[in-house]
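Encoded as structure tokens, the following chain is the form predicted alone, with no partner shown.
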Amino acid sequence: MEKSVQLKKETIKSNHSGAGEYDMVIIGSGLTGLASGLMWQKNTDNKRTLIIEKNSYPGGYSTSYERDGYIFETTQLFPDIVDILKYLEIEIDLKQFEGNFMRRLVVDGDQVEEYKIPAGTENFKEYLVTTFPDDADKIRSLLDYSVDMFKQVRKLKAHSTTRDKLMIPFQAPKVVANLNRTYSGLLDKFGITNTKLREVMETFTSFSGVPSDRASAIYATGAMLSSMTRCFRPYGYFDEYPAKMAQLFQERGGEIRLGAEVEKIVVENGEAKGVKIKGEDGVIGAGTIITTVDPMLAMRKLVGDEHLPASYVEKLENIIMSVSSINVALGLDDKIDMTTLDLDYPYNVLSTGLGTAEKLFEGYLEGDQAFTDDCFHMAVICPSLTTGAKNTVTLRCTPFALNQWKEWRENDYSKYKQEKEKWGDFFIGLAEKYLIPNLSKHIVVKDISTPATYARYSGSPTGSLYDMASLVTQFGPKRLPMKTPVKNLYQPKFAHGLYGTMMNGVQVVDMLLDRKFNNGNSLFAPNNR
């Protein structure tokens, strides 16, 4: 089948000069790495900067790829980061979802409850009040409180001085009150006991595969408000965004080396000196190194425990990494009219009722999975409704653990393929039953990614999608700090998702430049917009 389009990521080529020394070396050309590079360029003069990427294209987990003439995507939602785009002078044509943010189906036996969650916080509030009138006062109180708490987050500093810390109780009392509160606890605080209402509200913690009784209330609130306030997706394919970032980075004097895997971060006397590329002799020297890859890979393998304090190694050992996923990408024939199926939302979410996230997460922690016909959660996305390309559907199913997937893939490929097809058929069957009638009859191309795929692609030892899990026990000051115990080595892991990855770049560069452009703020609020 003839290829339908050249993906934008394929236009980005290495422009490595071969220099042996740089002011800044960034490991990984995902959105965090690219954002860090662009922020660094904008706020420094003539600093030699190199981004090293093991894959042949930039973008990390935010990308697009082709299979037999169909274009599939790994990213679903473009949140409200328009102010960062303007600051970095990135131009991208975005479709704004001005009606509904999400179509949500909750399955309970033979009963299916359907919700259409609107975009915009005030719209969401009024929708909930209309849908659950008996809880109207509780809903208004919860959402007003949530908005106010998120405003207080903006007053915090990412890397607090002693004075900053003394001011926190006065500037952000709601943040202090909720620092150790789960999202389930926040719903409890406002007396929300209606099971169906909780099912809707807890949708926002399920995005990352974490149940509400373990998810940070602050993080979940931030994820909800940053994604639904204004939400977009590119009219083109999602790889266009990192490709444009990479192009700008190169045009502004930065170098990108693709197809090069960092084998070692060279540490001498507690200080990062440079990086060694796999299969090559010599070291690329660096004044500063930013690593954006999985912390278990970066710190345990590339640095090595011998260069880390015992307390830091212990903290690494106790971290729960985020979940992995099974992703089913489907190319459909032109006999199905996708425009008639009411699927044009950033997310169509299909799951069983309250308690599902807890069961699935427990299965993940046990190193397996807990999906059954009566316990499931998945997102259904239809990017071709925006791009206008040939019909595609993506089924994203979390949480899964790496478990035996890697072993099967490496040592028993027939078993690997059998398990992959089994789960692919399982999720296709759910989508067919509840959202896309006769889906299986229209499938032309099927491409299934497993936890082993993510582990191989990113180097993550667990196949993690989002680095550290967004648990309340790993939130805020309890997360790994951006400044590592190794001098001149930084690890920006503020948050995951497109909003979080861009903020990672803001925070780490602002810290390196002593608050030069963002004044130490936890969220984007530069001194000179």
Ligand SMILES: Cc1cc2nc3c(=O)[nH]c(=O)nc-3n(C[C@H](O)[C@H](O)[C@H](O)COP(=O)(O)OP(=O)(O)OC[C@H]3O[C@@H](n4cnc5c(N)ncnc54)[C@H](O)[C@@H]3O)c2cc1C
Given for the second form:
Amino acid sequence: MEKSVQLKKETIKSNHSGAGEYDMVIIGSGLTGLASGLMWQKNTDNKRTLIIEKNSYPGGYSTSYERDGYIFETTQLFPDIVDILKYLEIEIDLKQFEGNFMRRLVVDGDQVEEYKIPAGTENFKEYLVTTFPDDADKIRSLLDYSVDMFKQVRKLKAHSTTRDKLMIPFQAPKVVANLNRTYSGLLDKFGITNTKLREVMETFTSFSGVPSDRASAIYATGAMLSSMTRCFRPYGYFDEYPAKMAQLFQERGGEIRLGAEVEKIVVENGEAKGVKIKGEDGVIGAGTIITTVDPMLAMRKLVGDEHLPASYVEKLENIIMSVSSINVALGLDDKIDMTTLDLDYPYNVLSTGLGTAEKLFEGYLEGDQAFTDDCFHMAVICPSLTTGAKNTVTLRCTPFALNQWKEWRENDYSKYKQEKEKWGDFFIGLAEKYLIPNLSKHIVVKDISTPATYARYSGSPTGSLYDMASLVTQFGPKRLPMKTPVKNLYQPKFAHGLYGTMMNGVQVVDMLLDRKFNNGNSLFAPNNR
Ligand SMILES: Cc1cc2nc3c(=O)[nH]c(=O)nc-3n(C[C@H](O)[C@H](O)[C@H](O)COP(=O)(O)OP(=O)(O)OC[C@H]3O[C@@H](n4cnc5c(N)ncnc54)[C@H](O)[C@@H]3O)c2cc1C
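Having seen the form predicted alone, please provide the structure of the form predicted in complex with this ligand.
The complete assembly is shown below, putting the previous chain first.
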């Protein structure tokens, strides 16, 4: 079938001058790479900067693609990063979800509970109080505490002086108190025992495919507040966002080289000197290198253990990477009226009840998956309700491990296809049963991504969607630091998601500029605004 639209990502072309030496080389043109490049440009006198990307388009995990005339997307929710967009002068037409943030169905045998979680923290609080009146006081206390804790995160420094460190207990006591607390620990602290209320609250940890008894309380609170305070999506397709960033970066003098895979970060005497591109001789020299690819790939393969201290290698060995996924993208005929199905939310989430996330994560840790008819979790997203394009539905199903998916894809394609179809049918069946009657009768195009797909496109050896898992055991000071043991090599992988990746860019540039741009702050609060 003919292509119906040109995606914005396809309009970005390499503009590598062929130079062999740069002040800054950024590996990867995902959102972290592009945010780092733009922040760097804006706060320096436009030093020679090159972004190197192995794919033929920018954007990494935040992208759109076409299959037989239907446009599908990976990302679906644009959190509240409007101030950063303004700062970088990125113009993108966004739809704000004013009403509900999420429709949540919790299945328990034959019973289905439905919740409609409103956007905005105050609205959310009132909704919970009305839905769970017996827990009203606990809900108010928890949410007020959460908002306060997030405000205290704003006071923290990502790059602290000794004085900053001494001030932390006074400026951010709630952050200190929760540094080692899990999200379920936070719910316990407020005496929240009502199973149904916990199910609703734990929605925010399952965002990252992590169960609440392992998720960092601070991270989950941040994810909740940054996404529900004001949430958006583009009126167009999601690839427009990285494409705009890439275009601005190039217009402002930056170079992007697409279709070039970094094979090696060249290290001499403990110092990063440049990068080697696969299939080419020679090295592109760099004063500073920022790697934005999966840390296991960057540090273990591109740098190599031989250039790293044993303690760092041990830390890498113990890191748990985040989960992978099966995404079922469906193009539907025009006989189905999607507008009547009450699906126009950033997320429709369908899952079984309390304990589901724990069981699914255990399955992932064992290297496989643990989905059954009685244990599932999936998000159902309908981008065409905003874009106005032909009907599309995406079923996002986490967590899956890479397991044999890569092996099947490379060496036993019929098995790969068979497994894909099996899981596709499983998730389509669930969506049909609970959310979209007769869904299977309307399918025109079906495109299923597996953990092997994610591994291939991102370069992540585990097909991980969300970088290092946001577990409490790898949060804050326990996460891999941005400054690597290799001199001049930086790895801003503090957080994931559209919000987190922008913060990655803010923090790494601020570190490189000795806090001259963001004053060392953990969140975006630049000096020169
Ligand atoms: C299916 C899906 C849905 C999501 N939905 C949302 C959402 O709705 N909202 C939200 O906030 N977040 C969402 N996320 C998370 C968000 O998309 C990611 O956290 C974010 O895009 C990661 O950006 P990044 O730049 O850190 O990494 P990546 O996007 O992984 O970018 C890394 C880039 O490096 C390139 N690369 C890798 N190896 C090499 C190499 N050797 N040489 C050169 N280049 C290389 C890759 O090709 C890639 O382009 C979603 C993620 C997925 C996968």
